[in-house]
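One chain comes next, on its own, written as structure tokens: the form predicted alone.
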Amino acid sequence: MMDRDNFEKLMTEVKDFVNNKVRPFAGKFEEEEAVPLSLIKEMAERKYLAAPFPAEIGGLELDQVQYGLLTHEIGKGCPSVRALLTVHTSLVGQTLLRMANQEQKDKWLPLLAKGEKIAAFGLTEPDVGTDAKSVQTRYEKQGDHFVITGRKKWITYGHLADVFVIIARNEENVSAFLVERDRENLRTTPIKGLLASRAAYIAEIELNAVRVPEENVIGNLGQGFSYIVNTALDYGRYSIAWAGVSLAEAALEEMVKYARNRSQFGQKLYKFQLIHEMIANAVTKVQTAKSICLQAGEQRNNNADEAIMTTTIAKYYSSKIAMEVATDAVQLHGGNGCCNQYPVERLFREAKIFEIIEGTSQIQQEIISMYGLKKYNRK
């Protein structure tokens, strides 16, 4: 955990970085369909890519609340930039910190911390999304190697990554493997025509009998879903929970800015009562979602039994309010809200993604309802 004074100093630095080098160029990143490599390099030099990692491997040693607040600030600037933290740092980095063996940690974590290697998480497939237990990518043992064949789709930073965590199955055994990009018969193809996340190097990965050594197995064979996937998705949901708050807050800021500057019927928009209602609702939703994320972060710091469920609730609620606030932001902008000259058009499209990734809202509702049926059952 970073002490309070140093964390406040860090967050001042992060805000300056976002306001000067991220937020003004978010639209350009989307047009060019790429977060610049120079920006990623600078994030690595600032240790943002290793924010929750231990200092001995180049990290900032942020606790879960602090890490959430950092990702929140970066997410306000550009969701595609923040997405790198979700996949590289949370889904892969934090999962390796918890689940990899010492040799794997010693080899990969310093490289990930420095940004010398970028990582992505290969779970979703063309015909398999939320039903992660049903992955169709296969592996088989051949001597001292494993051979992996299959396709992964919608992989964030997949077209840029140097190493992937690939989830594959052999009969009923689901396992996780570290697979380097330079392995023979591995190919990535960028996915175009996306609703959002256009700058996040989203790709399809093809593995055609890719050979990886035994030492690339993460954890034990057969534990890929119950341990690796569930651990990674928990980290991912926490990151996306904060992402929802960051997008909703960015949309709220745009609402307030526009309402204060736009005049209709001889007065500023913010003078109208129904505009008051929209802004009041947005403020309430943002503050509530942020409070749930802070609660989840505190529980995660304390290894509380409720941490995973609170994280699930936070992901569900923040993705929901991100869509609602972004929708109201477009409405408040009127016709201008439908034009990419205003950030709310992009924020509206980006918000929808959060209701789908890291478990759809419908799946989160199922999980939360089962929890509620047990916890609130009066006998």
The other form holds:
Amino acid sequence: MMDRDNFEKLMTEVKDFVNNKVRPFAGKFEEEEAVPLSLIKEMAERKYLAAPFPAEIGGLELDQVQYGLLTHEIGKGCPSVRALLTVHTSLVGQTLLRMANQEQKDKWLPLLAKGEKIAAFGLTEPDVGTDAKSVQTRYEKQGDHFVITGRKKWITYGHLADVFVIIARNEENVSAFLVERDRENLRTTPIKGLLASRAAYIAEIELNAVRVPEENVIGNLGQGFSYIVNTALDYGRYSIAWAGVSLAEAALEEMVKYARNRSQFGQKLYKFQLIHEMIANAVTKVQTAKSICLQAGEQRNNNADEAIMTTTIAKYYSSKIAMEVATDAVQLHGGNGCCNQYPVERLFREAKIFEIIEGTSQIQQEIISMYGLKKYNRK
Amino acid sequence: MSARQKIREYINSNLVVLDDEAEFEDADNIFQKGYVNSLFAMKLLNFVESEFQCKVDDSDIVISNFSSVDNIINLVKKKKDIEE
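With the form predicted alone already on screen, would you show the form predicted together with the partner chain?
Every component of the complex follows; first up is the chain already shown.
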């Protein structure tokens, strides 16, 4: 955990970084369909890519609440930039930190921390989304290597990454492998025509009998789903929970700015009661979602048993309210909200993604409802 | 409370089926029965490490070590003396 004074100083720096180098250019990144490599390099130099890692491997040692707050600030600037933290730092980095063996940690974590290697998580496939346990990518043992064949789709930062965590199966066994980009017969293709996350190098990965050595297996063979995927998705859900808050807050800020400046019927929009309703609802939703995220962060810091469930609730709620607040933000902007000259148009599209990634809202509802049926059963 | 009781109680509190639909013996595979979901694998690992104050070796992080009350007891007994 970083001490309070240093964390406050860090957050001031992060806000300056986001306000000067990220948020004003989020629309441009989207048009160019790429977060600039120079920006990623600067994030690495500032140690943001290693924010929750220990100092000895180049990290800032942020605890889970602090890392959430950093994710929140960067997410307010640009979801595609924040997505790098989600996949590189949370899904891959934190999972390796927790589940990889010492040799893998020693080899990869310093490289990820410095941004010398960018990582992505290869779980989803053309025919396998929510039913993640049914991955069709196959592996088989050949001598002292594993041979992996299959396709992964919608892989965030997939077209940029230097190394992938690839989830594959052999009969009923699901395993996780570290697969370097320069392995023979691995190819990535960027996916165009996306609703959002257009600057996040989203790609399809083709593995055509890619050979990886035994030491690239993460955790124990055949335990990839129970331990690696579940660990990664838990970190991912926590990251997306904060991403939802950040997007909703960014949309709220745009609402407020517009309501205070735009006039209709001879008075500013903020004078109208129905605008008050929208802003009041948005403020309440943003602050409620942030509170749940903070609660999840505290529980994660304490390794509390409820942490996984609170994280699930936080992800479900903040992604839901991000969509609601972004929708109201467009509504408040009227015709202007339907044009990319105003950030709310992009925020509205970006918000939808959060209800789908890292477990759809419907899957979260399934999990939360069973929890509720037991927890709130009055005997 | 014995270790066995603590484990049973913990599993019971995390079932994804309602209590009156779930009956299991100590030897039953709770994952195969569908009584818990895959998220529970990580929770069980955390529970064992914190409840019994032991570090599960990397090589022991396999679902079969956590799939039944008996298997969890055997895993913990590898690490420390406990009263079943």
